[in-house]
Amino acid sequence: MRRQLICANWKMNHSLQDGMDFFLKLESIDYNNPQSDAVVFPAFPLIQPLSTIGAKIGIPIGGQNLNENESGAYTGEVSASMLASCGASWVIIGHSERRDIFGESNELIAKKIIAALSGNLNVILCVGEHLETREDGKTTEFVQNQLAINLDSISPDDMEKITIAYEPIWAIGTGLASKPEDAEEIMSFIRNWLEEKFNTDIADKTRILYGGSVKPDNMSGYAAMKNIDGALVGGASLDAESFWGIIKAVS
């Protein structure tokens, strides 16, 4: 049985004090949820101090991105080992904002996954289509291409540390959340693809998250779907009570 996983992607939001207040608020409402897992992904400067406070209530910290190289003359970049040394145990790779705004290709994302695994980090791999792709009826083709390139060099053993997040780009931050049944259709496709590439056991064990305008009042609908194992949450994860509401919705 796959445990639900709720991830908070804060993007470029929250100061250190905001982040500390977030965790103190969760602690004050007696955060305790043995039925699911949670991870918070703050901006790089917040990782080390928040990893300490997060550990007190059992919430690990992750990075929102990394560089595919271990070290070198890459001004402004962060490696897997740097993330781990600051207390991060997870990293998001291939978020649509990295793909679209910063031009990250599928091939680059594949390299980043290898770097993350080499650094012993758990990976959230994001995939998902634009609205025009969906309207053209090419969602599964698009997502399959992303998965095929991103996971080309990944072994079945590597998949123990990889979670996939399906985020229809047209639903991210727009309030236009995908219907649970529509998201489930793509999640089912992804799980079947994993079975074909790896094996049934990997397909059954890999957690697949939904992302895109997730809120406390719609999360239960996604959690009720057979192939949806949690969520990668953006704006609604910035507030502790809202984030806790999403977690409670899958309990």
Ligand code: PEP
Contents of the next structure:
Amino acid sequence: MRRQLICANWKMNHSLQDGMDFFLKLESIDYNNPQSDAVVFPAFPLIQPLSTIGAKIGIPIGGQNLNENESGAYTGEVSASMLASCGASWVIIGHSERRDIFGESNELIAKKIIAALSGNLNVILCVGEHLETREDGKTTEFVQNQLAINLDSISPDDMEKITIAYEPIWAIGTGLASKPEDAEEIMSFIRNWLEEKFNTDIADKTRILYGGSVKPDNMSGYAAMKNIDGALVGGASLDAESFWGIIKAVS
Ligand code: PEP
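Given the form predicted alone above, what does the protein look like in the form predicted in complex with the ligand?
And the full complex, kicking off with our chain again.
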């Protein structure tokens, strides 16, 4: 049985004080062992202080990105071991904003996944199509290509630390959430692909999250789907009560 996982991707939002207030608010509304898991992904400078506060209520912290190298002359970059040394236990890799704005290729994302696993981090691997790809009827082909390259050298054992987030790009930050049934169709395709690439056990155990304009009032529709194991949430995760509302919707 897969436990639902709700992830907060704060992107480039929230000061340290905002982040601390968020956790204080969660504490005050009695965040106590819900039936689902939660992870918060703040900006890099907030990771260390928030990992200390998050530990008090059982919410791990993750990075929103990492560099594929271990160390060296890469000004402005952060490695897996640096994230871990600051208390992060998770990292998001391949978010569409990294792919589209920062030009990250499928091959680079594959290297970042290897780096994250070497640093013992849990990975949220994001995949998903642009609107034109969907309109051309090529979504499954596109997602399959992302997965095939991103997970090319990953072993079944490595998959223990990898969660997949299916995020149709046209649904991110637009308010145009995918219908749960449409997301389920692609996520069922992803699970079948995992079975073919790895085995039935891995396909059964791997969590697949939906991402794209999730809110407290639409989460239960996704959680009711057989192949949707939680959500990666942007805008609606910035406010503690809204994030808690999404967690409660699956608990
Ligand atoms: C995201 O950035 O991964 C995301 C899903 O954002 P939003 O929830 O705002 O659509």
